[in-house]
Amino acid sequence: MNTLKRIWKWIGSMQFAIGLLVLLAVACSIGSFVTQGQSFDWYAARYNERTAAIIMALHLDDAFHSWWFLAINVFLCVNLLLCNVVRLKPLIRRTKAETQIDLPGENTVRADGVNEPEAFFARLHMPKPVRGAAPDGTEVLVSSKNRIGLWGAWVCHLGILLLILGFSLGQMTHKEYVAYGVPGQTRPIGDTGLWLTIDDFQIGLREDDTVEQYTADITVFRAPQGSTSAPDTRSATVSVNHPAKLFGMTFYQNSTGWAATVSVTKNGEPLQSEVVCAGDYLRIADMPNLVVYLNAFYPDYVSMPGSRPMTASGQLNNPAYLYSVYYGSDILGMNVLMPDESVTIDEYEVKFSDPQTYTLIQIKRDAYTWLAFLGGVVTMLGLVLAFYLLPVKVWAVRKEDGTWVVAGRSQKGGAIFAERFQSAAIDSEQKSA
C-alpha cells in the first residue's frame, strides 16, 4: 500500500512534471523535423533504409498520432489532475483562514496603539471588518480581500490540463479534407456525405497588380436521403485567415492555380470535354487506361534552350500547356503545347484551352476545438487571479488601553503591501496627534 502511494505521489510530482513537459517538446519537435504522413520509400529516398526503418517502427511518420505521444499527454493529463486533487483541500482550507486571526510571522506588519481602526482598514482599502472574539475573549476585527488570488495556480493547472487533452484529443480525431476547382464545379468532400459548390472565385488585386485577397464562394449541402426531401444547404464566403464554419467543418481558402479546359474528340467527333485542375488528370471516355495530365500551365511562356519551362509574368501574355500522356503505368510522350496546337493519340485529338484560375479550399473537422479553447480562457484567467488579484488580510486586536493593534500580510506582493501599510500607520499616527 505504502508502494502504491509513493508511485502516485511520484506521478503528480513536479519533477514528473518537467521530465513529461521535456518529453512533450521533444515529441513536438519530432513531429515538426520529420515529415508526416509519407511511405517508407519516400523515407528511403530521402534518408536512408535504416532511418526510414527506425521511423517506421517508431511511428514517426505520424508522430501527433503515436502509442508514445498518446502515453505522454495521458500521464501528463494524470499528474496535473492529481496536482489539482492533491492541493484541493489544502487550498480550500487556507482559503477559510483568511477569515481568521494569524500569530505574527516573517511577512506581518504590524502597528500599535491606533485609536480607530475601522479607518486604519478604509486606508488600506479593505472590505468592512468582521467583529469577533479571540478565545481568550479579547475583541478583534479581521477583514480580508482579493481570496480568490490563492487559487491563481490551481486554475492555471486546471486550464494546462484542459489545453493538453483539447489539443490531443484533436491531433487524435481530426479529419482534413481538400475541394478543388474553378466556378461551377461540385466536389464531394471526402468520405463526409457532403458535396462542395464553388459558386464564385475572385483574386482581388492591389494597384500595382500585386495579390491582396483571393476570395471564394462556396455552398455546400448534404444530398438528400430521398427523393422528396431537400437537400441541406448552406453557404459562406471564405478567403485567406477568414474560414467559414458550415456542418461542424471550418473550410478555409487554401491555394489557387490554373486550370484549362482539355477537349478531346475520336475520329473527328466530340468525345468529350472536362476543365481539368494542374496537377490533375482526364481519363479518356471511352478508353479509361488513356490518361491526359496536364502537369502545369504558364500564362506567359518562356523557352530557354537547356532550361525548364518558366513563365515570365501571371498575365495570359503567351500561355502554352505542359501535358503528359499516359497508357496505364507507361508514358507515351511529354510536350509543350500552345492554344493553337493539339495532340493526337491513334484516333483521338487532344486539346487545351480556356485556361482560368482555380481555388482550393482546405477543410478540417476537429471535435475539440472548443475545449482547447476553454483551456485557453481558464489558463488566462488563472494568470490574472495569481499574478493582479494578491490576497491580503489584515486584522486588529484591542488592548486593555483600549488601543488597537493592527497586523496584516499580503501572500504575493508583501514589499508593496508593507509600504502600503505603514503609509496608513503614519497617517493614523497623524490623525491621533
Contents of the next structure:
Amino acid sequence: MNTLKRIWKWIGSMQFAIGLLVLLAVACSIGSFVTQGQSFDWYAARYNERTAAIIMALHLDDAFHSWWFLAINVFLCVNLLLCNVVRLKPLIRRTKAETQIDLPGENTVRADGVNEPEAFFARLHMPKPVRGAAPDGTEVLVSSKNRIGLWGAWVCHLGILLLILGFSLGQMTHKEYVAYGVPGQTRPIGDTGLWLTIDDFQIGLREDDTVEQYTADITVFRAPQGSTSAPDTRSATVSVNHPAKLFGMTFYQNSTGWAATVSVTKNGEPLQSEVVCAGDYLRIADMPNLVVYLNAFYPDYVSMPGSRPMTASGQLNNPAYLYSVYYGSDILGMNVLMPDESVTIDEYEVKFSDPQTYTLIQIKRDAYTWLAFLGGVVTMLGLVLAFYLLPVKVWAVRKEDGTWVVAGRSQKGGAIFAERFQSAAIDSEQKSA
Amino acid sequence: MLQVENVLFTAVMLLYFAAMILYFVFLAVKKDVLSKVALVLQIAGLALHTAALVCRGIGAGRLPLTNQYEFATSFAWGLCLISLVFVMKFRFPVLGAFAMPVTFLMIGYAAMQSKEVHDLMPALRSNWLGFHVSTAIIAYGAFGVSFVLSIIFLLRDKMQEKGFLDQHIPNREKLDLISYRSVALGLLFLTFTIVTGAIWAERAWGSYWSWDPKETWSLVTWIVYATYLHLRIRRGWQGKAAAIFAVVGFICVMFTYIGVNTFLPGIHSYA
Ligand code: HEM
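Since the one above is the form predicted alone, can you give the form predicted in complex with its partner chain too?
After this comes the whole thing, all chains and molecules, with the earlier chain placed first.
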C-alpha cells in the first residue's frame, strides 16, 4: 500500500512533470525531423533499409499518432490532474492566510522605526490595510494584494488539461469531407445525407493578375425523406479565411483547379457531355468498362522534347488536355490533346472543351474545437495570473514607543520586492524625520 | 514611402552599430557616462526604426509583418524595445552592452533579405495574421533578452573580478529574477502567438493544429520554457540549470524562426 501511495505521489510530482516535458519536447522534434506519413520504400530510399525498419517499428512515420506519443500525453494529463487535485486544498488555505493577521514568518523582509505605516503601504502601492490585534494585544495592520495570483499555476495547468482533452477528443471524433465541382454541380457530402451545390465560383484578380481572393457561393441541403417534404436548404458564401457554418459543419474554400467538358459521340451521334475536374474521370454511358481520365490540364501549354508537359502561366493562352483511356484496368492510350483534336476509340469519339476553374470545398465537423480553444484561453489567463499578479502581503506592528515595525512577503518578488520594500522604508523614515 | 523607409533603415543600422560600439567602450574604459550616451543612441535608433516600420506599412498598404525581411526587421525592433525596457527598468546598462550585438545581428540579417513588397496570397489576408506576428515579435524580443541575461548569468559565475563589473551586474539572485521576468513575458506572448496562429489556421486551412514543422517547433520552444519555469522553482536547481534552459530555449526560438524554413518545409515556408 505504501509503495502504491509513493508511486501516485511521484506521478503527480513536479519532478515527473519535468521529465515528461523534456520527453515531449524530444518526441515533437523527432516527429518534425522525420518526414511523416511515407512508406517503408520511401524511407529506405531516403535513408537506408535499416533506418527505414527502425522508423516503421517505432512508428516514427506517424509520430504524433503513435502509441508512445499518446502515452506521454496520457501521463502528462494524469500528472497535471493529480497535481491540481492535491494542491487544491493547500491553495485555498494559503489564499485565506493572505488576509489573516499573522506575524512575519518565512520569506519576509522587515524594517524598523516607521512612523506612518499607512503612507508606507501607499508607497508600496498596497491597498488600504485592515486594522487588527495580534494575540498579545499589540496593534497590527495587514494589507495584501493579488491573492488571485496564487492561482496562476493551478489555472494554467487546468487550461493545459482542457486543451489536451479538447484536442484529443477532436482527433478521435472529427469528420472531414471534400466536395468539388464547377458552378451548377451538386455533390454528396460523404455519408452525411447532405448535398452541396456550387452556385458560383469567382477568382478575384488584382491588376497584376495575382490572386486576391477565391470566393464560392454554396447551397447545402438535406435530401428529403419522403417526396412530399421540401428539402431543408441553406446557403452561404465562403472564401479563404472566411469559412461558413451550416448544419453544424464548417465549410472552407480550400483550393481550386481546372475542369473541362468532356463530350462523347457514338457513330457521330451525341452520347454524353459532362464537366470533369482534372484528376477525375468519365465513364462511357453505354460501356461502363471504358473510362476516360482527364489527368491534367495545361492552360498555357508548352511542349519541349524530352520533358514533361508544362504550363507557362495560369492564363488560357494555349489550352491542352492530358488524358488517358482505360478499358477495365488496361490502359489503351495516353496523350496530350489540343482543343480542336479528338480521340477515337472504336465507334466512340471523345473531345475536350470549355476549360473552367472548379472549386474544392473542405467540410469539417469537430465538436471539440471549442474545448481546445477554451483550454488555450484558460492557459493564457493562468499565465497572466502567475506572472503579472504577484501576491504581496505587508504587515505593520505597533511598538511600545509608538513607531511601527513593518514586514512584507512576496514569494515571487524575491530580491526585487525586497529592494522596493527597503527603499519605501527609507523614504518613510526620511519623510517623517 | 518605401524610399523613405530605405533611408531610415540605413540610419537605424548606423545608430544601432554606434550604440553597440559605445556600449563596448563603456565596458572597456568603465565610464558610466558612455553607457548613458549609448542608451540615448539606442533610443534614437528605436524611434527611427519605428518610423521606418510605419513608412513600410503605409507604403505597402498593410501591416509590415508578412515576409522574411519584414519579420526580421520587426524582430530586431522587438529585441531593441524589450532590452531597452529591461535596461531602464532594472538600471542595468551591461545588459544593453550584451543585447545590442544580438539586435545588430538581427537587423543585419534583415538587411540581407529581399525588401520587395509583394501582394499577399489569400490565406495571408487575415487580421489574425497581425495578432499572430506582432505577439511573436514581443515574445522573441523577450526571449532574446532572457538569452542575453542567462549568458551574463553564466559568465558572472566564472568572473573573478570584484570591481566595476561586479557593481554593475546584479547578484545571482536578482539576475535570475530579471531573467525570469523576461521569460515570463516571452512565454505569455508565445502562448498568445500559438493561440492566435491556431485560430487563424482554423479559419484559413480548416485545422487549428496540423503538426506542421513550424507549429511543432513553436510547441517545442514553449515546452522548453515551461520546463525552465519548473526547474527554477525546484530547490537547488534555480540559477545555473535554469539559465542553461533559457539558452536552449532561445536556440529553439532561432531554429523555429530560421532553421525550420531552411530545413523543414511546410505550410509556413513562405513566412
Ligand atoms: C506536466 C504536468 C505539470 C505539472 C505536474 C506541473 C506542476 C507544477 C507545480 C507543482 C508548480 C508549482 C506551483 C507553485 O509553486 O505555485 C508549477 C508551476 C507552474 N507551472 Fe506547471 N506543471 C506541469 C506542466 C506545466 C506546463 C506544461 C506548463 C506550461 C506553461 C506549466 C506552467 C506552470 C507555471 C506558469 C507555473 C508557475 C511558475 C512560476 O510562477 O514561476 N506547467 N507546475
